[in-house]
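Just the one chain here, the form predicted on its own, laid out as C-alpha cells.
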Amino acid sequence: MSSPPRPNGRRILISAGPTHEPIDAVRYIANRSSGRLGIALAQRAANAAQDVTLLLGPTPLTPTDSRIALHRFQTTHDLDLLLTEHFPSCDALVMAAAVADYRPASPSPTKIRRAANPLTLTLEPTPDLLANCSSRRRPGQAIVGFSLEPAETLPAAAREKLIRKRLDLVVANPLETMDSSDIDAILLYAGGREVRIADHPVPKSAFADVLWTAIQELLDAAVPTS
C-alpha cells in the first residue's frame, strides 16, 4: 500500500485490472484486462491535486505516484470488500475493473490432479458490484462504468447498461481494446448525449485526459440521482 493521498481535492475512487477467481489452489479463471487505463486516470487525477484511491487487480502494472492510495485485490469478493469500505466517502467512482461475471462455485483448497476423465466446473454468477454501488449512492456522487462489447452491438449494449445500472456515464469500447495500449471509445451520458472521442484508436494515456475532463464536468454539475 502506498502513502495516503493529500488531504485536499475531491475524493476519486478508481478500480482497475482483472479479477482472478480460483479453481483450485494454483489455477484460476481470469481475463486479459491490463489495468492501463485505470492507472493512467489515477495519475491524471493525482496531477490535478485530487484525493485518489486506486483499487487494482492482479496485473504486473502499478502506479509509481506516491500521491495515489493503492489497494490491491485478487477476487471479486476482495474488490467487493474494498468498495464497501471506500465507496461511501468518495465523490466519484470510476469502475474500470474487468470484474468476472462468473466464478467456480466450489474451488478446491488443494491442487486438482490431472486425470484421464474430463473436468467439469460449475460456475456461479458473481455479485454485480457496480449496480450494488449505484443502489446505495448518495446525492452528488458520480458513477462511471465501462462496457466492453463486440463493435456491432456496442452502442445499444452500453446504453442498456447505463440505464439499467443508473450510471452517469458509460465508456463504451470494443473488445479489441482489451489488453491494448489504445482505446476506441464512445462516451454515453445519462442525459442521452453521446461523444465519440476520435475516428481512430487513441493511447489510453491520452484518453485518460479526456475522461478526467468528463468526470470533472459530472462533479461540477453535482446533480443528485433520485
Ligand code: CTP
Contents of the next structure:
Amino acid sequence: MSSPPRPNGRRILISAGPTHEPIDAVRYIANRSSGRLGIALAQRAANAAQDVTLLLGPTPLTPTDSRIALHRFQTTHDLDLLLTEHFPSCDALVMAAAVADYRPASPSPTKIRRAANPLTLTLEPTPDLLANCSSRRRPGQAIVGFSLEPAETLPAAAREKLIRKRLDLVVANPLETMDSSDIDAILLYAGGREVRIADHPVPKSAFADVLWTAIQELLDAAVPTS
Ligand code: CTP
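Structure of the form predicted together with this ligand, given the form predicted on its own:
Every chain and every other molecule in the complex is listed next, the one we just looked at coming first.
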C-alpha cells in the first residue's frame, strides 16, 4: 500500500490507547483506556497540516483520516520499539497512551490450564517509556505526558510527575476520564503555569483543540532545531 503524501508541517508523534500485557497464549492484563483523546488530537493536528504519526494500542477506535500515519501496538515492549524508531525525528511527543506499570514477568507461551491450586502471577515493572524519551530528547523537542489521579491528589501528584519525568506539560486527569467521552483535565506547565478549562468537563474532541493550541505554543517557544 502506498503512503499518502505527507504535509510539510511539524512532526507530531502521539501515543494513545491501552497496552495488553500477556499472561499466557490467550489472556492479558489491560486497562480501560479507549484512545479517544489521542485519536482526536491526531485528527486536530492533521487538520492543521502537520505531519502526524499515531501509535495506537488495542482499541476498537481507529482514525479514519489517511493523513495520519498509523502504527498499532499491543504491549509496552511493542510501543517501546515504535518510540525508539519514531521519537528521534519528532518535534513533539504526546504520550496519551495508558502504558501498563507492571506486566507478567514470565508469560506462558501456551494456555494456562485451570487447576485446584491458587495461581500466582509475578509482575515486573515496565520501563518508563516517557521518562526514557525525555532523557534522550534533542533541544527543541516538546514532550507532553498524562497523569491519571484521584481528584484529591491531582495537581500535586501530576506536578511531581512533570518534574520527575522532565516534561514540558502534563495533562492531569481525574480517574473518571478513563473510557469517558468527556474530560475534566488541568494543564500543568514546567514553568509553574496551571490552566483549567472554564466550562468543564468538556467532550474530548473539544479538549483536543485546547491541547493542540497548548502544543503549538510549546513548539513556538522551543529552540528551533537545525
Ligand atoms: N508512561 C510511560 N511508561 C510507563 C508508564 C507510563 O511512558 N511504563 C507514561 C504514560 O504514557 C503517561 C505517563 O507516563 O504519559 C503516566 O505516568 P505514570 O507514572 O504511569 O502515572 P499514572 O499511571 O498516571 O499514575 P501512577 O503514578 O499511579 O502510576
